[in-house]
Amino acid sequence: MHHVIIGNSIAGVEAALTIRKRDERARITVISSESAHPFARTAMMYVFCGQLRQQDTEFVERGTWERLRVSAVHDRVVRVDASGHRVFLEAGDPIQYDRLLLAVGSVARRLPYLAAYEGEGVHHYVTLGDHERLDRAARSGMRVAVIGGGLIGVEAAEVLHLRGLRTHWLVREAWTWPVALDRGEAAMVEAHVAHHGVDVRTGFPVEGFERKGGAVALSSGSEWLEVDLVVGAIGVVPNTAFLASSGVELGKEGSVQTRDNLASVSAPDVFAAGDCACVTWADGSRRPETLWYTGRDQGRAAGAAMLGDEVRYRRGTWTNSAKFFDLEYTTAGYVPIAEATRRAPTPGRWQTWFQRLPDEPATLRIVVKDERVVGFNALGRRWSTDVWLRWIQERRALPWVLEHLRESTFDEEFTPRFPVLPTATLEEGA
């Protein structure tokens, strides 16, 4: 049985490891055009800053594929023939497969009004190629505009600022990352980023573009901003353009339509995992999950399904963490932002407990449904999401959680207690 995996990030790597652990005789081929060795894409910002080498971001020891008898092919897949079970490469000969896994990840969503100017001072920051092009272009003293108010945007703004560029962070919405932060939390993030020297502009939808010599002018209504570089950070889309006419059914924005076991709905013996896979969420909607740990879990599940196991992939309770410069962000569970999404939460009695510490940039928001805690959102402190997830599973009540809050502090021995103050609020609604 020949298992071919396109993509060597976390989903593809975990699938290969799962297959080899279970089947010592299986033939496994991993194809990647981006890099010869698997690396953590989320750590590339530290390479850009000069804090790490690219090799430091590799999460699989070099020599692993040779030791496990996995064939690693560094080439670009240009076409898949699902009916003929073949993969066509840019440079090498076609590869025949018995089972195929698409773990091709995502690429930056392009800025539509700048499409004609790609490569001329217009950049993105998702793939290794994006990183290398921006690394060559960015020089201290330049002016740069980062467009997009989410995590990619703030990370790009941070690394460019640390490289010595005069950085403007342009956010179309009224506040940053509105799908995850409420107005108060976002205001603290914006103040923190601005304190580090970044020009933060919310409510700044870029509507116009002009090239003036070597500079780029962006407009939002009557307001113009002139910069040397533009970095688009308005999200990602599945990296599946090469699957056109392949026989693999694609959904919205190119995600691979999958069954519960991550098999393609249209192509026998083809599976998908990671950013490119369209999967079912807890609310019944279907879209990709663009998180490191869900890519890991999907890779393991897809590997088992490729071996013939009965698999039903469903992600567990949501969790994520990040940083806004040095400001910690941690979330777990269900934390709806109705004001941003314009969608009411599911029926039930919803309450929100919130506290901001008066003497440090730290907040904690706890969401309660029908007297049980269902979600946490925190800024400024590090928390153990494993503990939070256990409390959600145990259906703990708010008073109990507040009484035991210390137990979820990360590095409990060295971190001051997060006090529950009389200024904390408990409001109806989520």
Ligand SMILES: Cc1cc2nc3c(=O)[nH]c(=O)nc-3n(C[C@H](O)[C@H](O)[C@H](O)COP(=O)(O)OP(=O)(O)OC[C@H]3O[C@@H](n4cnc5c(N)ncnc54)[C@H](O)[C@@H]3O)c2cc1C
Second form
Amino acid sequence: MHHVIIGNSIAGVEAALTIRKRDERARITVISSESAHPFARTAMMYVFCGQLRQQDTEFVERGTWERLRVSAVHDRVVRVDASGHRVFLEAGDPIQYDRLLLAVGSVARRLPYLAAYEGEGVHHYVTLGDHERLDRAARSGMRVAVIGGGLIGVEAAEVLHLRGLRTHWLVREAWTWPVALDRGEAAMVEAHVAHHGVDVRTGFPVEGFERKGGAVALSSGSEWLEVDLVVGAIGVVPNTAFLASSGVELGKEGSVQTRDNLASVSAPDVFAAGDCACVTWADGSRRPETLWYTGRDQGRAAGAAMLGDEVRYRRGTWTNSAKFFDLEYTTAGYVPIAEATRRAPTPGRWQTWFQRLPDEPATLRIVVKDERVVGFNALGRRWSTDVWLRWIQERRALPWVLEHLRESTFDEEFTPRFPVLPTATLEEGA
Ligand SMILES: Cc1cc2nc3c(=O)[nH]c(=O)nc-3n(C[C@H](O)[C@H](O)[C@H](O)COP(=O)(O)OP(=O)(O)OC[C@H]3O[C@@H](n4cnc5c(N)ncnc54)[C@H](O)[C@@H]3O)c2cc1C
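Could you present the same protein in the form predicted together with the named molecule, rather than the form predicted alone shown above?
Once more the chain from above appears, this time first in line as the rest of the complex follows.
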């Protein structure tokens, strides 16, 4: 059986490892256009600002593919013929498969009004190619505007600032990363990023654009800002344009429609995993999950399904962590931000416990539904998401969680206790 995997990032790698672990004799081919060897996209920005070297981001030991008899092909797939079970490469000969995994990830969502200026001062930060182009263009002292208030936006603003560029972070919404942070939490992030020297402008929808010689002028309608470079960070879309006439059904924005076992709904023997796969979320909605660890889990599930196992992929409880300069962010469970998403939480009694420490930039928000803790959002301190996930699973009540909070400190020995103060609030609603 020949398993062909397009994509050598987290989803593709985990699928290949899963297949090899279970089937000594399977023929496995992993194709990647981006890099010959797998690297962690999550760490790419730290290469940009000089904190890591590219080889530090490799998450698969060199020699692994040879040892596991996986054939690694560094080439671009330009077309898939699902009915003929073949993939066509830009440079190499077509490859015949028995089972095919699409683990082709994402590309940056383009800024519609700036599309014509791609490569002329307008950049993105998702692929290695994006990284290399920006790396060549960015010089210390230049003025740069990062457009987009999400995670990639804040990280891009941080590393451009660390590279010595005069950085403006433009956020259309009233506050940054509104799907993950409430107004108060976002204010803390914004103050922290501004304190490091980034010009943070919320409520700045970029509506106009003009070229002025080598510079770019951006308008919010009421204000103009002139910069040398623009970095668009308004999200990602599945990297599936090359599948247009392949026989594989694509959904909203090009994600591959999958069944519960990650088999594509339309093409026999074709599976999808990672950022490009449209999957079912805990709330029943269907869209891609664009996280590193869900890519890992989906890759494992798809690998098992390709071997013929009965598989039902469902994401476990949500968790994520990040750092804005040196400000920690940790989340676990269900933390609805109804105000930002305009979506009412599901029926039930919702309560929100919140505390901000008076002497350091640190907050903790705990969401309670029907007397059980269902979610945590924290800034400033590091917490153990494993412990939080366990408590959510054990359906712990808020008083119990507050009493045991110390047990979820990430590094209990070295971190002072997060005190529960009388200033903490408990409000109805989420
Ligand atoms: C800057 C940045 C920071 C991030 N930080 C975090 C974070 O802190 N935490 C987190 O959970 N997630 C983070 N993410 C998201 C995370 O990186 C992705 O969810 C994850 O990389 C998706 O993995 P994947 O295997 O689906 O595909 P990708 O990592 O996107 O890789 C796609 C693979 O497909 C290959 N490919 C694509 N098209 C073709 C083709 N036509 N022919 C051949 N090969 C092809 C590429 O070569 C590549 O190997 C970040 C993303 C970015 C861009």
